[in-house]
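For reference, the chain that follows is the form predicted alone, supplied as structure tokens.
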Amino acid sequence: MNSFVFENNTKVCFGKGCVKTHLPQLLQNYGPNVLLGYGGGSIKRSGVYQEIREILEQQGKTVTEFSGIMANPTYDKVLEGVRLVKENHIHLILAVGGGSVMDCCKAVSMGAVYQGDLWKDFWANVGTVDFEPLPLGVVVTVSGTGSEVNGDAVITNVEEKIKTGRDYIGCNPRFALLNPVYTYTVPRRQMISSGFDILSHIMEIYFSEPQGENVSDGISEALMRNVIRSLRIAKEDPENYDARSDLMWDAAMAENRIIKLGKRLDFQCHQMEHQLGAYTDCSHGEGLAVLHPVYYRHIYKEGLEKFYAFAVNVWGISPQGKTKEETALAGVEALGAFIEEMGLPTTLGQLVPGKELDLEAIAASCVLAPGSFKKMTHEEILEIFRECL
């Protein structure tokens, strides 16, 4: 395995009933002015709102909201959200929902501390946060990006058609709250799509170097076979409490760099996704769908034992009376196969229907990532864009 440094000082309470049972406790930690960011009007029509609205009551907060934080949070409403955070003196930063309302809510709690242009120093370029940004926590009611256990943050600039990810380990929420029955009111092609995406977190972080076996893709083996397990039951039993906890926790476990230790990494295809959500606005998860299975025909052979293994290991594919390289494909096969079979689209032209793509200038505006195991171009990208119509 690679040199890693770990660390990871997110609190997480999970279960039924975290809430009521830890947010009074872990609320009298801060001062009395509480910005609570959300989205739209899920969260009050499962009554999560209401709950957690009065929780903040009892303890004394004053609370500011922070509401609208759209799917693909875009640089403006952060600036929106640090706005409010300086004119209402906040203490502390509360996101209640999925990955879009956490990752704006983490870029506000740099913006309410940093004098600088942000998303210059942070977004666009690589910066180095040797500040403390404003106390955050978060409340899970999407289970998906994993955003709750790390400093990683997603934000979209609508004028320059950017959308990208840094993950700051400073960003880290204080403390995150999984209740799995606040995920029973998602509708099931979001479960279904958020649940792709923890499969994709976790083969981006499996597909590359180092290829032989190690501790960090042993594990990254048995939490994919998990997660294709559970989404499978979760379809067909939404509110099964079993398979709706166990993707919670996958996505916790995808993402609060455990199994990224001693790996290079790829997000190839996060970083072409990124973009293709920058110009058409698309579901994340439902966009890794369609580029998943494409790109990696373009890369199997360059990471043929990577890929041979999670042949074997994931799917339960037979090598016998096969090449390596058809086992390793087959693999793949098995991938898209899950994908129809979850209902997910899998072509560009069932993501965005009626959307005429620059697929030109999406594969152009790709950042080539240096973890895949073939070096990309640009004009690779734009095949694997074409290959997905």
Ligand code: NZQ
The other form holds:
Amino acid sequence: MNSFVFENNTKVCFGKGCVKTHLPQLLQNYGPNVLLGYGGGSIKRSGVYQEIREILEQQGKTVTEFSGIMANPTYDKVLEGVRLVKENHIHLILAVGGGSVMDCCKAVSMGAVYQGDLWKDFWANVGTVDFEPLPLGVVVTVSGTGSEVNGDAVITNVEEKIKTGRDYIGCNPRFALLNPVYTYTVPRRQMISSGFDILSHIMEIYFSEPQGENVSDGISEALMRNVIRSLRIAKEDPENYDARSDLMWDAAMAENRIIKLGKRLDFQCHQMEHQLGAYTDCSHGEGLAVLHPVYYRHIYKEGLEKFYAFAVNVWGISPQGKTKEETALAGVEALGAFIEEMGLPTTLGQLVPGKELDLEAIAASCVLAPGSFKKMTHEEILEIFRECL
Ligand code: NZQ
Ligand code: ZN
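For comparison with the form predicted alone, would you give the structure of this protein in the form predicted together with the ligand?
Zooming out: every chain and molecule, the one shown earlier first.
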């Protein structure tokens, strides 16, 4: 195992009714002015908004609304939030939603304190968070990104056509409230897309050095089996509490840094998807679904041990009568079949129908992930995009 330092400062409250039980007390640790961040209105339709507003009012908080946070949040939206925080002397940001709302509010929590050029110093380049961001608490409404338990915020700069994220340890939310019942109302297509993102995170971590058996990868295999199983159940039975609970905790386990310990990490598919997103505003999980099998057909020979273990331990493929390479490839094909079974897109044409794609520009703008089993080039990334057509 590679050496590591592990740190995670987010207090997590999980389960049915956890918002009602824990939010009132958590709010008492902060001043009276709260910025309530949310998306396009799903929380109003589901009743989550009313439940939270009531608690805020009971606790005597003055609420400033920061609404309309879009999927793939933009840097302009971050700046709008920063202005609201400053004008209203906010003490706590409460983000209620999915990865987009959490990420946008996380960036606002940094911008509220940082005096320099936020984009340039923390997203265009890797920065150092040597200041305390404004306190942020999150209430998760869709299981996927794991943003609730890390310091990562993925932001899109529309002018520069760059979508990128960085995980700053100092930017973890102070608290995260995870009530699986809140995810019942997520439309099936979104549930599957965000659910596939969980699987993608685990695979991006798993498929990297070291390849030999290790505890982090052992946990990852258990998580992957659980995501696959729970997604299958939740697709047919959206209000299955056990499946929704597992998915919610799988998402957090994938991104709370635990399974990353001792691993090199790849995240090449994420780098490609982020740039696809920067150019097309496509759904994150769906973009990943198109890319993963094609990318893995390019790299499995370089990561043979891990791809073999993936086939056998995650998909239950028998290695009998097959070479190691054939078994490894059968695992990639099983992943592809699962993507189809879930009704996720498998081509760029299905992902962004009718959109002209400047694949050369998109490929050229992708970061080459140093953790990939295979040394990638922009030419090979372009090849992968073309094979996705
Ligand atoms: O905006 P509203 O009306 O709330 O609707 C949202 C949105 O349309 C809806 N939704 C959420 N909870 C719901 C619900 N609808 C009904 N009932 C509910 N309970 O779902 C839609 C998508 O929400 P979004 O937050 O965009 O989804 P997700 O959680 O998948 O987040 C995706 C974003 O996170 C980034 C992605 O790139 C993308 O921008 N990522 C963030 C990461 C991180 N911070 O660690 C890592 C990831 O790899 C990822 O890049
Ligand atoms: Zn992701």
